[in-house]
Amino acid sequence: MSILIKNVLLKDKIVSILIEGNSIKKIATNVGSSADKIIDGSDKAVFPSFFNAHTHAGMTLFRGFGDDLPLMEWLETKIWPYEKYINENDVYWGTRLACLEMIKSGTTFFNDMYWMFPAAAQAVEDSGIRAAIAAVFIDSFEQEKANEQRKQNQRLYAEMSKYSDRIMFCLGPHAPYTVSLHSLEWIRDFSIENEVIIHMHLSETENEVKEFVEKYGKRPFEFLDDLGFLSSKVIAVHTIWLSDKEMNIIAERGVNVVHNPTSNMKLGIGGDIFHYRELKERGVNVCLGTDGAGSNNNLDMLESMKFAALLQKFHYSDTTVLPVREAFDMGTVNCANAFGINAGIIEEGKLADLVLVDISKPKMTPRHDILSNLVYSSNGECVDTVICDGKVLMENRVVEGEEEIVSKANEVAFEFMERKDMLDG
């Protein structure tokens, strides 16, 4: 399958882009007109598609459910009690809805941590995008649970051959305060032996860090470093409450960190802020995520790019902190590098994961700086066409089967909540 995108704006030039198979074959002012499919790029600009470095895709089913509550109250009264009653069908349609929303807003890769791995993987397979999927690993310091979790992850890893190469297996220890020392050691060893990425929440709130220090006498990153746990295979999510020593450790070990500005603000983690300037100075690879739709409440990476940039400028009273190009890179090439995916920029030889943005939209006008318009003034609604792995997933803002996905996701969201209320009496 070949695709020719004609007369599209790439940075400051009008070019044509030839896609053959799943990669970009040629970029030139005149590529020719022979291709299986031709797309008119007039009034469009081409960008690499977006990468969502942290989310819980199935939690689209919790969108708008229990808003404006403190974090632990939200989890303990609204999320955890209902998640007990979710089944694979629920997770499948919740993840299909997440994939649809991401496609509609230009995202073709997400890093997921949620229940029922096979259902999430099948949803990604059917949607045509990419994902790194982790089964949630929580043993609550109980040996029986730990054994179950280890067996489950070994089985899931062994079954990965049945999925396409768009799906990547990851280990998903929830957090140091929910996973035992012995399990963390097992996860470390499994990651090293199989070269598998570890996706983990770390230092999200002040209380969790204080409680960790009281229990172990060390801050989380110090503890994990002593354990030999940290490496470039670790995707550390949130990383708000950090000491200077911890930031040095993160840099020295090549840990990738993920900022989730919208979720952090909404859940009121308070008191501190993501240390972008300090981490950048140390050469840390910083990625960007939306978190789940239960705590965001959307999966629009352009919104997250804008919020990340504005939050840093506000905090430091410095308009030069986190400029637009760096915010965009956090949601594209930085994440591609973290996960070893040959994408994130538009170049010959890169994977054909890209978006066409309608620059005739009012929010994209006038065109003093296309990238600034995209990040600061537009949103996912400006994305017209999405291509992933050399296949068109959306054209003229139409995604095949989207009406069924929306209908089914809405249906199962209320079904499992009714199921919970009925069984609980």
Contents of the next structure:
Number of protein chains: 2
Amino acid sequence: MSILIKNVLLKDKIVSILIEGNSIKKIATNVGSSADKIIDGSDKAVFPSFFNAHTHAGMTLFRGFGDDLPLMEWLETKIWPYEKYINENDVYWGTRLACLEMIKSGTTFFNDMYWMFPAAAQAVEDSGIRAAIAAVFIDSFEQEKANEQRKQNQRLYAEMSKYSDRIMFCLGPHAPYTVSLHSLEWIRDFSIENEVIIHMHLSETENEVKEFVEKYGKRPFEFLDDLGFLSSKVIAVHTIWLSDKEMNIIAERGVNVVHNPTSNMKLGIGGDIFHYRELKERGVNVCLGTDGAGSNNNLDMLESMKFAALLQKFHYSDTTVLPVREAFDMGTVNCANAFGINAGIIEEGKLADLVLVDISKPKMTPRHDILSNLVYSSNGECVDTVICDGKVLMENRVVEGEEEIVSKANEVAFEFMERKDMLDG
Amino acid sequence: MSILIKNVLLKDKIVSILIEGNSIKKIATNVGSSADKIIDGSDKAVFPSFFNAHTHAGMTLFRGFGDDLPLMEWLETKIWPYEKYINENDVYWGTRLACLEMIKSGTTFFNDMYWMFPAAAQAVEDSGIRAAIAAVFIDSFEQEKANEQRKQNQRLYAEMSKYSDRIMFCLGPHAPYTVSLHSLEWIRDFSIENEVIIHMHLSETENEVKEFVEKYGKRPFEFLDDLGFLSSKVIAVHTIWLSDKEMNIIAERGVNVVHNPTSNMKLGIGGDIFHYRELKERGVNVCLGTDGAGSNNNLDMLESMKFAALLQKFHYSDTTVLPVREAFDMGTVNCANAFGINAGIIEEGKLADLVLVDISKPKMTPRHDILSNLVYSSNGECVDTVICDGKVLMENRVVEGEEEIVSKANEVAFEFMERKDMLDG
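Could I have the structure of this protein in the form predicted together with another copy of the chain, to go alongside the form predicted alone above?
Okay, now the whole complex, with that chain kicking things off.
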């Protein structure tokens, strides 16, 4: 299968792009005119598709359920009691909805942590995008739960051959305050032995860090470093409350960090902020995530790029911090690099994971700086065409099966809430 | 001319809405079926259209021109030198572009301050939306300039009868640091005599307040209150750096304030923040603005509502501050009230200024809370149909003349930049 994108704007040049199989074969002003499929690129600009470095896709079913509540009240009355009643079918359709929203806003990869791995993996398989999926690993410091979780991860890992290359297995220890020391050691060993990525929430709130220090006598990254846990295979999510020493450790070990500005702001994490400037100075690879739709409330990476850039400018009272190019890289190539995916830039030999953006829209006018228009002015809805792994997933904003996904997601979201209310009161 | 919107979701009920002339005549489950135009409201929800309480519409031509520069460098190298070369034709097409973007994102009113009033007014006239327009009043403390500006405002005000009721004349003193005491007195008198609204930037940066206090021995709102300048006819824009005493004055005089969260963040105003909670406690009418596209970089009110809500939650470390309903009111009814426009709510007898939102979109799914989905998850692109003053300005996302406006705006944006570069080097 080959695709020819004709006369599309790439940076400041009109080019044509030939895709063969799942990768970009040739980029030139003239690459011939024979291909299985021809796409007219006029009035379009081509960009790498977006890489969402942290979300909980299945939680999209909770979008708009309990906004503006105090954090603990939201978790205790709206999330945890209802999550108990979620089944595989719910997670499947919740993840399909998430994938649909991502495709419609130009995202072709997400790093996921949620329940019911097989349902999420099947949804990604059926949607045509890429994902790194981790089953939430929480043992609550109980030996029996720990054994269960380890067995589950071994089983899931052994079953990975049944999925396509678009799906990557990750380990998902929830956070240092929900996972025991012994399980962390097990996860470390499993990661080293199988070269598997670890996806973990770290240092999101001041309180969790304070309690951790009280319990272990060290800050989380010092503790994990002493454990030999930290490497470039670690994707550390949030990383707001960091000491200078911890930032040095993160840099030395090559840990990848994920900033989720929209979620941080909506959850009122406040007080401190993601230290972009200090991490960048140390050469840390910074990626961008939306977090789950429960706390964002969307999965639109262009919107999150804008939130990231503006929050840093506001925090440092400095317009020059986190310029548009860096915000864009956080949501594309930095994340692709963290996961070892050969994408995130439009170049010959790279995977054909890309978007065509409609530059005739009012928000893309005038054309002084197309990347600025994309990140600061537009949002996911400017994406016209999405290609992932050499396959067209959206063209002219049409995604196959959209109506069914929206309808099923609405249905299951209300069904499991009713199940809970019936059974649990 | 009558319009019947059939079977549309209003809050939690399916209703039909009959529009006659420029207002909402009847809302009921059955309002008959005869009208000049029938709109199918299924899979749509109806909301009041959005009211943008502060922008510089013509500046949309500067979108993406000099992002991420230090504030003064941006103004001194990218805005001021080029603005000198803008002509009436440029402002006309820049404002048409702004109006087009606003219609496409559900906004039907904006409060404008820019150069070349007649060009802006004509653009609003031709676009079909509403605006309060003020000519920027800057006298730089020079008598000759002051006389010129006063004459210009008198002339513009006298000419208002040539425009439709959708266009309102306002006085636009730029800021207390660019307008002399005598001109402020003249503006105060003109406002009282003609019952005209005053649109003014106030207390945006720490430095301007500091310099003002050095010069006048009082803070800006104390000074203006002693002058008898403050009333409910004043629209005070930014109002970040306020003392408790100033907040009390604002409340007592019924001054309307306008928060521009996206612009504040992008310009790194930082250090302090718009004091939503303290102003709300005092009963102040708080409106929402996008500011100009040069510092936002769009005019999308739904995006600005999200920025407003999230910035306050982040600032106070409290998720309950500025809940979704209040953010929505800031961008609708609060602004309509400030300008004495009988709109901002969907009710019989109100002006027919409303939007139909497509609730079948992934970002609007599931439907736990449609207002939350609108503000926190969606953006202007979820708006399907826009009605202003009883006329359909957009249907199925199609606006008449869109292609020409985008093309002309691109053309003039580059032309005046070339003029400047040729003549000025």
